[in-house]
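A single chain comes next, written as structure tokens; it is the form predicted on its own.
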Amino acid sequence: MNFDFSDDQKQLRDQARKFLAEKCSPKAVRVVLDGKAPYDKELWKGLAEMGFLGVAIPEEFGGAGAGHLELCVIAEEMGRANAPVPFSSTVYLAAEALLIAGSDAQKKKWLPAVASGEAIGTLALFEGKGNPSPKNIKLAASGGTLTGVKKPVADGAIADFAVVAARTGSGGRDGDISLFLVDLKDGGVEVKNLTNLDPTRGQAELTFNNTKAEPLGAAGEGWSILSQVLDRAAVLCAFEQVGGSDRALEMGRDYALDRIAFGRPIGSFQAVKHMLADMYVSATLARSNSYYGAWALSTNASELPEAAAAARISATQAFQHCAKNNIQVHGGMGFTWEFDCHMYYRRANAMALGLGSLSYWEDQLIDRMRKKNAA
């Protein structure tokens, strides 16, 4: 079985890498990091023009109709560039939820707008601390309206629409959760920006007060749909993390070859060699698991739940490891604002929590493997 990408997909990767190298340099990322703009609007527009936002959206809904393998390719390059745009919240979460559960009318309204860059979407799942669980969802739905608070919501302050998880039953069971679609520009939602680790990817608190909402999917099927969305997003985010891991490794390697100490490059010292070798091993292991996840995602294989969890775990560990050790290789300079190391360190730790903690996904992998073995 060949898990490598096709020649066409590799060409797409080269195209995306070239585009992002020109439009999303570290200097461009710092404009968002240091400034007041919540994201890079010109880059977002360029991604839409290149067809990257709609790569996995069917042609009938304004997308390229390519598929999830192509989206994995794009995701990796977005991670390498540390792109300051709402790509994951819009494409991996909101768009995937619409593709899985949306009606034709909902798809026709929002998916073409996502593909063209006219609409930013998000998933409003969390309600404070805690991992994804039906028991943690308190926001209530009644009579076509929503009441409650969601936080943190990725890119919630700039989103045009949100997929919202709400409680429609009396308990905390899977069947008590339903999904709703909310047009955030219609009013009825109070938005508050939150301070977070990575300012290039905003987080917000959304307060719903009898806010009008339309069902997304069947009543009581919300948690089942969310589980599918999170598994898909886990694979796609893993590719972003792999891209970030590789870039952090390259930054550390290049600095180790250029930095001279005691008359020789620091990369010639055994301790630095070991550090870089460990980074390479963790990044390569993450890539292997992510490729397996990409296969499962693209074929809708029964192994997707296990593959997604494995990809999420290994890619999270690799990105955090490589981003941290990149700082260590750079020494004291690596801790300064002027060097770019901290931008990847911020993104690595922010992404580690975006879909639930590392321990949550470790528990998910164990539970899923147990159930599969017992079947």
Second form
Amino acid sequence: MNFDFSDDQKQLRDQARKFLAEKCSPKAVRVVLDGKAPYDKELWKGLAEMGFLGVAIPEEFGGAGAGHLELCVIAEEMGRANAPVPFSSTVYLAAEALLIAGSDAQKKKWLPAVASGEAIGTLALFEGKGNPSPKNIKLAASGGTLTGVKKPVADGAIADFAVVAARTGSGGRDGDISLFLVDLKDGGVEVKNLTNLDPTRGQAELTFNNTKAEPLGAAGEGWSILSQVLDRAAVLCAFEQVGGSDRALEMGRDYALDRIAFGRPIGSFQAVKHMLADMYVSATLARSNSYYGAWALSTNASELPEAAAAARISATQAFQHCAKNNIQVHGGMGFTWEFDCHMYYRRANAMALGLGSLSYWEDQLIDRMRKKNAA
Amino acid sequence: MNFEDTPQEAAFRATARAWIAANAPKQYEEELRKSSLGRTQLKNANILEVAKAWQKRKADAGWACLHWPKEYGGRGSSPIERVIWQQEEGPFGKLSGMFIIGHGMCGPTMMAFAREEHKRTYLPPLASGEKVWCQLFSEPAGGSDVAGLRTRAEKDGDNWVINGQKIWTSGAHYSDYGILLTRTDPTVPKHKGLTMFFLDMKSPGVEVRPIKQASGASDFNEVYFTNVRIPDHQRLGEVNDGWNVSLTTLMNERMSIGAGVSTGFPELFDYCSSLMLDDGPAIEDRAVRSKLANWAVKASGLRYTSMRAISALSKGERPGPENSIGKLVAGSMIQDVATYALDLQGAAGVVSGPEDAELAGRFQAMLLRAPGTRVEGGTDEIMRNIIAERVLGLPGDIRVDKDVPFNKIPTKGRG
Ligand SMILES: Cc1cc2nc3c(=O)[nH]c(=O)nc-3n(C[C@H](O)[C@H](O)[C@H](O)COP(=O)(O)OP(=O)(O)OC[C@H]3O[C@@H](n4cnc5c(N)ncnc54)[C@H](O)[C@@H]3O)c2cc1C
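Moving from the form predicted on its own, what structure would you give for the form predicted in complex with its partner chain?
Shown next: the complete complex, the earlier chain at its head.
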């Protein structure tokens, strides 16, 4: 058994960590946080040059053709660095949707542009409250055009193209949903920025009004493609969350060693030690569940849906747990804008909602476990 | 990343599997499979006898204590082969409960510190289950604070004379031998005046009194020592170096990864899959699903954490203090799971007799045994200290008695 990343993959992780430590300091993240830029363009370009954006994209479409395990280790580092770039929208969602369902022409048009950093992509799925479900999709497709409103759409204001879930049938069934590709630079979509929990990754409202769109995948297949995309993204996001958890734990640990109260480092108080130990425990469980997800993703195993849901839940909980207790360990300092703790707290809580909330994934997990047990 | 055996591992697994298929006491398989924490009993057989017979059969064929050297009754296997064996042994591994302390702690301590002739005499019958060992560390005054123990050993010619009391000693009532930690010098700080021995539990002056546990069972004991004589050649390690010897014992516990800790989750999931609540199947209830999902990811998190540890083992790395998380997480989880399973039963959850209770009272038994899991082998708090100090590098607790001679430490409340 070798339930671990290979030496090459670990090397790639080190390389990504080093690169991000240099190019994505908390100071750089703050430029976006403070609203001075919608995302870090320099960093985005650098990521493209390093080959990180196209790491899981096949060579014939301009990528590095490595694979999903490689993408997992990079994702972890993106989360650790709290990178203010549209990585998850573009790479986990839009590119994966294209890889799963795109025609050759669609892949040729968009994937090389993703890998080179020229095109930012996103998935337009949600329409206000609610979790992923065919019933919650009202935006309608007819005669090659889309009409309706999507929100929130992650990185929607900076994206060049969107994969849009639209209704092509009248019921609430899976088969009533189809996917479309929309070139957002064509001007047919009205874009509004939304204030959100984590300004380092923007959210937008997209209004489609008889907007031209081309089908992505077969009509009526939208929901089945989407579930696959969401499962893959759940694993990849879990790695970002694991990276974020580790970083929050590390920050808390370092501060606990440094800060003196009552004549000794606060890390010598058992209440603080135990809080940090519990953070370690949840981060470790999340990491292990995520490794299982990575294995399932990279081998396209039939266990992927269950593994993805487990990774999603575990990593979401861990990141929320570590991020909130990191502030607690920091005391009042942790609650200042000046300290970086809140950036991880924001990211943890925003990420907890992005692919459907925890309760949605809890439901998914139990359904999938039942199915497996019945089989 | 993969879960596959190397060719050698696969060959080893195949051999182990074939031998188990041909030799295991199959008639108990179903019952063992269904047994869980707090309820590992056989209806129509004495489990101690079945366990001893299975252990002996393994030993005769070279499958006992796999990672021990052959000359001491083992097989000379690699740590990973031991894990593979545990996986293949499956529910029959539940028969090893009474041997865990002997095989996991006493044996390795003997191996590291006993004289060669003693190793050759005592270890093979320990491996084969013919002789059972216990660990006599805890005392009323020294549990978490093991080094606070007060049982005295005084030199008398070639012998040591032992007086004092141990407590919570698992299996002492059916043990043949034990390893014993004593105080040999009360005038130095507590860690510096301890010495370790092994002894025959039938020695004159040893009195074992079973304790009735909170669960109602009697698996552990008080052990009293009145002028018990132990020959000096049964000393393990140097005089007053017993603390270091005991650390070896405790560190060896960590090697026991891989068998999988029980969390109660599979039992709960099965239960909820068939249980009907007032307004429908439990598994379709939103609140039940949320609880299940939360425990599911803890259980799978532990499972894959141990797979990571096994992978590290197979690369020749040693298990570190991070492996303390298994017991920490599983201990309170199994308690919560059992509580919840009873909650789902409503008023009927209170009935615990196997004849009348749901599922023969397995969750009731689990509930009553669980508190002990959180205490034995180091409490939750001690486990958190280990993680905080040895994994995260936080400062050790302040120890006011560290440099004080043992006999000058205030003794209020110490039994
Ligand atoms: C089922 C079972 C089987 C056992 N088998 C054996 C055996 O075979 N051989 C043997 O030698 N012993 C055995 N023990 C004893 C076991 O190792 C001790 O009970 C355990 O280490 C706790 O010690 P204690 O009972 O003295 O509790 P105490 O040490 O008195 O602890 C009481 C409470 O104080 C807390 N506490 C103590 N110190 C600290 C600290 N530094 N920081 C924070 N909190 C602290 C504990 O966590 C606990 O909550 C067994 C116990 C049980 C329950």
